[in-house]
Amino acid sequence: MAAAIRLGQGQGEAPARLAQALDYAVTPGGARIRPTICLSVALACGDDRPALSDAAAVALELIHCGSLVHDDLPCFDDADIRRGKATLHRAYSEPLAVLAGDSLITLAFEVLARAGGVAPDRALRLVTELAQRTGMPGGICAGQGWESEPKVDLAAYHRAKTGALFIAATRMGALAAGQDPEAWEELGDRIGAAFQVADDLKDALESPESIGKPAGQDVAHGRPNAVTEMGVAGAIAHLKDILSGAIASIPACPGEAMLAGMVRAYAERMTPVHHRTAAR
């Protein structure tokens, strides 16, 4: 990620504040869950082109970070805090936030293109995969677009807004390792669905300090969410069902046990803090 940001900043010819904003947008890095999943799948599949797998993971995270910068803008969430610090538009200005988000998204495809020489056929498929999960009709842009519709398809909304990059993570890991991505889509879909439900629960139940961003945003913005649809108990039960299905969906591969352990670890982290405490 550090090397990618240096690439995006150039050799001193770029506008200084925008160059600084790129680093600000990806630091600190959060959990880096999507690239971790991508690399884990690649490793489970053999990972015979590690430079390409690394590039795929970095590109995925750059897209995610760029989307967060845009999500926080006044025209969307109008958030003041992200990952425990001021959102980029608060720290650098709204115009620079738009440009930084755009720059991170385009940088993602440059990173993939530069790494593509080791396996051009795989790299082209990775570019296509990332583009489809970023834009329309079913990528994260579509997910944001659902919030402007008078009637929302909750499943399509969650699959696009949150699930798209998790599906990209599992599929791109397989692609980078030269394997069929179709077998890995269900795992990404289920992990993405689980993270969306967990995010809805945290937004409803936890404090801004514990999640590092404003809470209560779904209610404030009238967004569809699992807690409103199912209640807290129903959403938690649904989360557990999704994660059980995720483990069952892992394709047979040398790293199957490792991936199952990773999903179980994420399950613990995704369960709301007060519910984990009560369960103990």
Contents of the next structure:
Number of protein chains: 2
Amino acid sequence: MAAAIRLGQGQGEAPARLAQALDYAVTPGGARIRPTICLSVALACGDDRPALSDAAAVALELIHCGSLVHDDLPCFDDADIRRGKATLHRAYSEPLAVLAGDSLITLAFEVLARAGGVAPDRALRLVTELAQRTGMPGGICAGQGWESEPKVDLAAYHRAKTGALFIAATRMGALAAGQDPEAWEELGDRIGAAFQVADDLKDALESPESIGKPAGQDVAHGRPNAVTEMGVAGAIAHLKDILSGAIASIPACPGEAMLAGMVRAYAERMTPVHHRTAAR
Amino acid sequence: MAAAIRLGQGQGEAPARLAQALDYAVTPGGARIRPTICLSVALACGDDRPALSDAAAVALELIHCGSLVHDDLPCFDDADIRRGKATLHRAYSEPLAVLAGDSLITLAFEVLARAGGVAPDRALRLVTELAQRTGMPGGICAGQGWESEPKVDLAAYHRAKTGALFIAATRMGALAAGQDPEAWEELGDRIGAAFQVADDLKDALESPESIGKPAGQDVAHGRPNAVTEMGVAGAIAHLKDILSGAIASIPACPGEAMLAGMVRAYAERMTPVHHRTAAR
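Structure of the form predicted in complex with a further copy of the same chain, please, following the form predicted alone?
Next comes the full complex, and the chain you just saw is listed first.
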């Protein structure tokens, strides 16, 4: 990650504030869940091209960070706080937030292409995969786009907005290691769905301080939310079901037990503190 | 181009307004100068992989169109009119304009990767080249980023903001045809510089109706401008010098005369109507 970010700095002719803004957008960062999932799947698949799986992990996180910067803009969430500090457009400016998002999206593809020398066919498939899960018609941009529709296809909305980069994470981990990505799609899809429900629970139950951003945003913006639809207990039971299915979906491979352990650890972290007993 | 755009439409689960916005951003389009230059250089270099040079041309235009959508946003130019019709954020909304720009940038890399099967090494070099000329530290995002600096490096500003995609156009034409891109950089650099001066002249001299967007924007936004720096006659003489150098820079190749003719035709179109005699 550090190497990628230095692309934006230390060269005399780059605009310094935008370079600083890129650094601000990706450090110290959140939980780095998408790259962790990507690398875990790559490892489980043998990881015979670690430079490529590293690049895939970095690219995923760059897209994620770029999308957060744009999501926080005044015309979307108009958020003041992200990851416990001022959002990028508040700390720098709205123009620099738009440009930082654009630059991070672009950098993600550059990182993949530069790492592709060892296996150009795989790198091209990674570029295609990441683009599909980022843009239109099925990526995170499409997911955000559903919020501008008069009538929302809820399944498509959730799958694209939150799910797309988790599906990308498992599929890209497999692709980087030269394995068939199809077998890994359900795992990514289910982890993404679980994170959506967990996020809905956090949004409904926790304080802004504990989640590092404003709470109650879904209700404030009229967005669909699992807690509104099925209540707290219903949402927790749903989360548990999704994660059991995720573990069951892991393809037979040397890293199967390691991956199941990772999903269980996420399940523990995703369940709201006061409800962990109920979720077991 | 049409095939690329259909990626955003006709699939049941895409958000319809964002899909329409993508179409709005790229059609009917402007002069398509960057893809024309790219294809002309590819032809001059033998164009042995036409699927790849086509993809390079489409990708360049998608990036250009996406960048215009973001440049027109309220936090930058706050423009009402582009290419003779309402800017995207006025016709749709600001959220859809941010997402359309993000989606077009992403689609550009997807188009390159999908065309890369015939020559994966070249496709990866095209992805890297396009990313470098789009993002940070030297692409059009960097160019725009200079406008947020207290002290502007004018050469870096112009080279990145307008020049980067022209340099990409000649270099990507050569790369798609399997040739050395270095020999073609000066041509792109000079055409880009010429367009910047021509744009400055238009901005200073012509009516909003004839250029399809508001005039006097550079003065209004305090941006550097060749006419402010050297006057109308000086800027026209400078334009002529740049284009002579562009023609002189064309590498010896079968398509040399064709390319020189293309640059001369652009020179004619770029010179303001009332000053064409002076520029010859």
